[in-house]
Amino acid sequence: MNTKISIPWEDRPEGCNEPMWRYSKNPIIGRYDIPVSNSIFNSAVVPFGDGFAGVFRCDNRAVQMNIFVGFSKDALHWDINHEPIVFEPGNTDMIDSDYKYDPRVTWIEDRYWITWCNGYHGPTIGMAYTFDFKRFYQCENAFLPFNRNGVLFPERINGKYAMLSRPSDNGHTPFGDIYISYSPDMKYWGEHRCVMKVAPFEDSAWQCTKIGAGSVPIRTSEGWLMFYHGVITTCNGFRYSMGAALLDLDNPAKVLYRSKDYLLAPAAPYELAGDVPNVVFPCAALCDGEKVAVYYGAADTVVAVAFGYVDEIINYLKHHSL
């Protein structure tokens, strides 16, 4: 399990029997929380120093998509920089980028790695690292276009770095499965294997159109706990909900259990209404070994948090698995 950290927490509301529940003061980050923003959502947070750091998707009022750094003492109240991250060359020359969105962040060995959807002749997986959240070093894109939802594991697996992703197309992808890829050096990626495919409509319709990895997987004694999003195409467009899966520790391409029933689906006003209605999109999770706080974008507009107990979520998966 993860090293003990003090994560944000709110007890389960009275009368709630669900495996996860929303923070009563959601959303924790509003769409206009920095002067330039049209919306702030689909963002990632990690423990850092005596508090927390995060990389936030902020679309400005021209709706240009970029990523910004922010800091917090309690992981609920955030001070986000008003200018986007400026990158320096990392393991390669600087790479053109038409846009950056939907970041994830994880600590691996000696630094924080950031992945995001990078605009390079279409969407692909951009990568960078930082030691201090002051200087950021952009590396080679992980994959060819088109790809989204690149999520690194927080440690090597059988000596190799590992990343989940969702091969896609150049538009609002009407399909998508989760794959895993491996790298010896964070520059060259291969050994691509399918992990999870969309569910048959008749078995679990909330995830029948496409799925994508959400939070950085959490090591537990029973496997890697990974929150993911699933999408159904309704008569009113896409609807994004959140589920979870438990992956084998030594071979994460092997799915041990996977949500048949969603854990969280659009229901609160800030999830139902916004720039893109009906979206719950997890991008980060803080875990103290027993409890977990999952950060998610709501309606492509704001950032919200949901809570749960790790053991309860795993037990729920076992009893509600595809």
Ligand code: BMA
Second form
Amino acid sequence: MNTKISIPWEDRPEGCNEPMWRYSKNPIIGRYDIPVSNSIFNSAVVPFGDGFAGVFRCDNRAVQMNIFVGFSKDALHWDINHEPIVFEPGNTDMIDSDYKYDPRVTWIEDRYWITWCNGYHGPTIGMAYTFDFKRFYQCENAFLPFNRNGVLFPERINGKYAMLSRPSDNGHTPFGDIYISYSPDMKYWGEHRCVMKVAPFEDSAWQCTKIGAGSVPIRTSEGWLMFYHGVITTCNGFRYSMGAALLDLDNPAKVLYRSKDYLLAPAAPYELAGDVPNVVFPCAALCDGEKVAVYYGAADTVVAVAFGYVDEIINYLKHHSL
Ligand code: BMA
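Since the structure above is the form predicted alone, I would like to see how the form predicted together with beta-D-mannopyranose (BMA) looks, so please show that one next.
Below is the entire complex, every chain and molecule, led by the chain shown above.
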């Protein structure tokens, strides 16, 4: 956990008893915030220099999905480049990429790593690194197709890099559980283990169709705190909500606690209406050790933020766990 940074924050609104609450000025990024965009959503931010950098999913007006870099002083007001990221070869030959979406970013050891859903004969996990958010080096895809929601841990675990992911299909995937994989070098991944499965409908229906890792896990004294999305299939299609899990620090395949009650579900107008209604899709979290700001895509159209206190969220998980 980074204890020096000043993260975006707004106190809990009066009368609110929820474990997390929305920023009053949501959405922080609008769908047309850059000239080419149809929508800007499911995006990731990290502390960078004396401010913040982000990797944003922007679908253009041909609805081609790509990732763009942006910078901010306060992590709320963003300047997003008008052109998508151009990659150079990293640890392999340049890989085809029919599309790129749903980025995550984390600092590991000496550089920032970006993972995203990469179109290579179907969706799989693309990877790249950058030192400066100016030059980007695309590496081997982590897995075979089909896979989505690849999220790296911010440090090695027992000497190896670790990534969560969600094996899927080539379409809108009516199933999906969260797995963990390990790598000695960020290129070859193995030791795949199941971490969490969907919940039984009768126990926690909001996450009974599929689940996927959301934010880069945050190290706390009690475990890795990770925000994830859970999906229910309704008569109008999928509904995406946000929960959290606390994973064992030494063996993150072991779930200590996991949301039975969701932390945030579509309810605000910008979550209910958009290109895909009823979507809350977390992709990043900024944490100062005490407070957390979670960045999520809303209705596949805009970017929004929700706040909470780490100890309250962990406490809530303990008392509302599956
Ligand atoms: C998933 C991905 C996400 C999207 C979600 C809801 O399969 O495509 O990018 O937010 O569906 O449409």
